[in-house]
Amino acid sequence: MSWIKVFSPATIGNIGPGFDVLGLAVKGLGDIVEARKIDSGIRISSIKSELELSKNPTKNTAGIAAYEVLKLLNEKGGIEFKIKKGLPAGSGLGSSAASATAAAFATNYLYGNKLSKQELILPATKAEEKVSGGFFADNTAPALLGGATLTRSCLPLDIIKIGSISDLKIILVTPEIFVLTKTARKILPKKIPLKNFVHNMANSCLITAAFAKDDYPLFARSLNDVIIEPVRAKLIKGFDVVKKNAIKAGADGMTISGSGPTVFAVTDSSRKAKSIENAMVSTFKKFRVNTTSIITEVDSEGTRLINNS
């Protein structure tokens, strides 16, 4: 059987105050999964990754997602994968979700393309749950659908794509700090003040409106998380100073991508974006933290077939 190649983009979970509810796909980073049909079973023949990842299909999100899709389709055949990780594990950019969504998409495509992208969110999210320790779709949904998404409910799964913001420039900076989603969730507060809940709820609602209206100024003034960010920031060395210097350099806001350690700042100016990136990278360096960085924007397409060349 011939191989197909699927790309799934990096994602920003939460988008600030929208914990486990809002998610956003971004350009320039992601996973590539090659796939072909085989007679039976699920096989991962190769993984190109900075970290050693399991090829056991029951322990890799790609294999788990494929199993869930085949089960939905009631197919008895199998599938083989070659995975090229463009996202490091524990980066806060939806690494496990990217592999899961690419594999789910590829499996569905090879077996008749009977399920919509919307229907693929559930099997991909079940796969990510195995490694993250929680059932949430703020990475899998935007990875599949593209743009910004909102999860109203996980069980039953109820997700809507809310749109994009054409002027949004995103500065992503990933410090060389390893933060697993499971670890980042364990430190979350069990109780929060009502005023903080109201604050985050209001900002989450405004971010939703901003993406629906393609309204950058509305988005920029709503990127403020007073519940999760203060807790998870402690896992990221130098976070408070990096944020202060990013805003000083012209950013309209900065917060944590997903569970971290990646952070992202926003602007609507390409000229300011480079200065903001330099300020963030150099500040992390003062704390003796090396980083990788990219200036990017919203990926409105999501998971897709790409050329085999």
Given for the second form:
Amino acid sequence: MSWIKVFSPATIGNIGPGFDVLGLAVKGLGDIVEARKIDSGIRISSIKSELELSKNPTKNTAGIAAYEVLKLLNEKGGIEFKIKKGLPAGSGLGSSAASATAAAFATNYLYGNKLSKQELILPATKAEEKVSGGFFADNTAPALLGGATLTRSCLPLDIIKIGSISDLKIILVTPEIFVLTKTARKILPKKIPLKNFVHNMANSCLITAAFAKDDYPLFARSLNDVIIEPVRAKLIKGFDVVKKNAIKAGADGMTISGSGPTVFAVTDSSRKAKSIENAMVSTFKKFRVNTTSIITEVDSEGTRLINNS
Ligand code: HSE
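Now that the form predicted alone has been shown, please provide the structure of the form predicted in complex with ligand HSE.
Up next: the whole complex, starting with the chain shown before.
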């Protein structure tokens, strides 16, 4: 049976103060999953990745997502995958969500395309849960739908796509530091001062408005997180100085992507974006931390079929 090829983008989730609520798909990075129908079972025949990942379909998010989709469709047939990771695992860029969403999309497509992208969020998020230890859709939802998304509730899943910001340039810098989402969630405070809650809520609401209105200046002044960032910043060597230097180089804000270690800065100027990237990379270097970096923008399309060539 013939193969199809599906791409799913990297995601920033959380967007700043919108912990577990606001997520954003970005261009230029993502996973490619090739898939074909087989008579029965779920098979992962190859994974191209820098880190060794399990081909056991019950341990890999692609396999788990496919299982969940086949169950929803009440299908007895099987599926085979070849996965090409374009995202490092444990980077804070939604690596496991990219594989899960691409596999969920491919499975649904090969078995009659009966489910909408919205309906694929739940099976993909269940797959994410198995590896991350938390049930949140701020990576799976934007990966599938594209643009910025908001999760109102996880159970039952209630998610909307908000929109995009056309002028937004995103400077993503991934330091060579390993941060496990599980660990980055365990260190979070159980209680927070009311004034911090009000601050993060106001800024999250404004980020939502900014993506709905395609309003870069509003977004830029709302990227402030006083609850999660200060705690997780301690896991990223050099964070405070990198942020100070990114802002000095012209960034309108900088924070952590997801649970880290990737950080992202924002601007609406391509010229400034290059200087900001240089400032961030060289500052990490001063802390003896190697990085990879990319200047990117919003991916408004989300998970999609790509050319088979
Ligand atoms: N919202 C989750 C977190 C995403 O910040 O823990 C993890 O990728």
